[in-house]
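What follows is a single chain, given as structure tokens, in the form predicted on its own.
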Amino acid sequence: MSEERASARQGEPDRTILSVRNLGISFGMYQKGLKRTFLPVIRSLCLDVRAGEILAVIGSSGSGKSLLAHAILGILPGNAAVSGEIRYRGETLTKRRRERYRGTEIMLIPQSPDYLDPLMRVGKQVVGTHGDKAKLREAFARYGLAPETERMYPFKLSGGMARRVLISTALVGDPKLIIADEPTPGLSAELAKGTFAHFREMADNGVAVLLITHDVDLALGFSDRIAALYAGTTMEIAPTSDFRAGKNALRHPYSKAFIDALPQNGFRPIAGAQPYAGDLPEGCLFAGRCPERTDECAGAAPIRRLRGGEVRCIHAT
């Protein structure tokens, strides 16, 4: 969000479209002797997305980004146990409401082209039951897909074409919330930038966009706020301008380390690795790699508001 847009929205009524609070996800699994246990992969994850903004979600692989998207849509596998609360436009997102809004008001751009039905022509899949064929052709043209593409089956598409078809699914209806899970792998730099620009255009027209991405440079250029996830929880949510300004403007040591590790900042990695979900430490999940850790970091670290953002760190100032 530009400084002008941010200033203009101060004092406005709550524009929150999606609110995730204390989300927990565990997967049931059987160990030796057929003993069933649950492996927690997401704990106390919190974020919200407002109308008219792009919230970019970043983090290393295994931090829970795609699981967050699947939990919102209600498409986790049957052995998943979910806790916490997910609210859409002020209402708890129940199974019935998910079925009502999914594919109409809430649109998913999935990470994998495998989500396309192999037995159905792609045009019909993109349009669905409520779509507009004129919008379909407009979206296909925007992403360089020839008119005959709509009559193709998924197996006839290249990887890049399949990715562009998936992106088009979010553009033919009238979504209030778009969840884009890694939408740009396989696209040229020009198309990737154009896709982010299209999300920006839709957000400027009032759509809420939850953008899960590894493309940090594009996130820095087009998003309003950034949420940094680590080991299945939220470490920091801050205005994108803070991430652009560098680590001195950020709040959490993980966010600072993440920015330091970008190529343009000298690619300065930190020692260690993200902890395994089955062996998480007590207290702060980043403490084992954190240069600022103290004995107090073994205690609870609830997320709190700080300097116009949110942070899960007892030492953040």
Contents of the next structure:
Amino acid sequence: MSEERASARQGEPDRTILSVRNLGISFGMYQKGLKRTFLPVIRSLCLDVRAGEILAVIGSSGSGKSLLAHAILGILPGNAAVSGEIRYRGETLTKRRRERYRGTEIMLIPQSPDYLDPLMRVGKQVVGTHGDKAKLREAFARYGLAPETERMYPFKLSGGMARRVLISTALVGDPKLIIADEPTPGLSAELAKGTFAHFREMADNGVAVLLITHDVDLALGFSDRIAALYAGTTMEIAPTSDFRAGKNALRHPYSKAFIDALPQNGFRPIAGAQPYAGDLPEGCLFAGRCPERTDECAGAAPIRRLRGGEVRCIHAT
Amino acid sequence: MRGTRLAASPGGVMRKIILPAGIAARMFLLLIAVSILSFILITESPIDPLTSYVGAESTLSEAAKDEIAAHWGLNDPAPERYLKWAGNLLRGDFGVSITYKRPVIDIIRERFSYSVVLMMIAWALSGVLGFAMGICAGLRRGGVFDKAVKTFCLVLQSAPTFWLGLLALSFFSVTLGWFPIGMAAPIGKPAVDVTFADRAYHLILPVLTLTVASIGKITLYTRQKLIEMMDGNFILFARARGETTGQLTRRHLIRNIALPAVTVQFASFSELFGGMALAETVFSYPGIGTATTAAALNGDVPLLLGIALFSALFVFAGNLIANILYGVLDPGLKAGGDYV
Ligand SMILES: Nc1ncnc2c1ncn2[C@@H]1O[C@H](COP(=O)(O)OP(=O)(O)O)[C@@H](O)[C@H]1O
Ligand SMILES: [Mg+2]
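For comparison with the form predicted on its own, provide the form predicted together with its partner chain.
The next block holds the full complex; its first chain is the one shown before.
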């Protein structure tokens, strides 16, 4: 099925819904006295999502996945400075456009149940200000939530129910772009798979899905492309088939090591630790842990196209 | 997060069972402590109740004075006098006021009815206005309105109530002549002829003073809470779902801040009480505050003790309500289920 979609994409080059170019996020901090310094946590992050595809975003925690999602929706904290460009359907996503599309076309599925208002009944909350009651019922039925759930307050929900409620919030409108931030922890394997299958179904109907996930197996099974994030930037973006094929089909030492570290590949962990967000090295951010490091890695590592994917490594072939 | 909630709920259940007995015991201890403390303070004060009763110029013979003192038990040792008073109290007898020469309980009932009106109006008014001001200021943090409100509240919090009262009195009553100088009704008008309008008219300035004096805390609290909440996850998510600032305020912020704000407002009963006593004195308003002043100046032990007990009960009730509301806010108690 993914072959078909890939060729359909090539036939229509302008199916890009979301395009993130050189995104940078830094946090203003007050250090010693009143001197304000900016800690960069995301740097030159690039990716795009097309209509009809699922782009899975993987990466260890702290790599900036949630910040990416929040930057797209414009809900970063007040002390965050953003650079770069985010385009939605070919237009720069300005404050005004964001306000127009949030909750109607662009839907966020947040990372944890404490994104629900503790004092508002679930049903009212899921419908929100733009949602549709009938679609809420449909979503609840699909995700096995009883109609009584609508009348509950969030504290009454079990962890798994809260997850399904969060997912339902993206289904009450007419989404063109879904940004899901780790939507499946706490769900049974069956429900998690069902959720991914549902995203697949929506993508097949033309929705663009940016799916941040730790569940690499499901990502391998249901996504079209995978973006590997490390220390706040995209290291490699490649067709999922390359990730499925194994490390030799991949381009970046980080994504190769990531695949090696999966349980089915023997759990070989990457030595060392991700550099601390406020203390990012010059040059390649992975160089400190990279088995193929050379002196040139201290220089700039721009992202470049390679074998139908994109990679940020000067040695990649 | 689930885990901590579940872990918290057995504690919540325990607390619910222990609550009534614990409250009664605490209240009882509080009343004993307050009465002993007040008793010591009054009996140690230099004011001689006998002199204030018969008057400094009295021509009464020493023998007659001794008789009165013996009748009141003034010559008995202090612990004995306290126990006697406490014993009478347990039978429901608060004693007779030296100042007003009437049963203490009658005076308290009458004076409290005046004070409660004053306090409750000021309490509700400062609560509602302070909450609204806090929300508006917090929503426009750093703006002109916010800065003005902040300055206003900080100044008010350090301004003594009696000074505010004097200011209001000299400006509105003396300079402008809009309001009466004091009292709860026109001077010289027979009590039966006093209308609701008279009472209301006389209440305006004291209420205004007390409201302004107690509005600072709730305003600043609401503002702070709103600012904290604006960065909270559920507000971010609501924003990410297309809610405007107005919708956020109406749907989430007001609701989530109201309960802690009401709690804070209940917890400030003691400050309100203190402010009321001062405001009443400035406006010669015949409430519990002026009765306290009169009783203290006359060494009126039974009345002062009675007032101390009722005031303590009043403040205790405020704190109790605040505590119960905190309990309602506690997610552990909530998970227990009964409150929402
Ligand atoms: N408000 C903030 N202030 C400072 N640093 C932050 C803030 N939010 C996130 N970060 C940092 O940014 C990095 C990426 O965070 P996040 O996007 O939440 O990671 P994840 O990939 O696990 O979702 C982390 O190192 C985190 O410490
Ligand atoms: Mg995250």
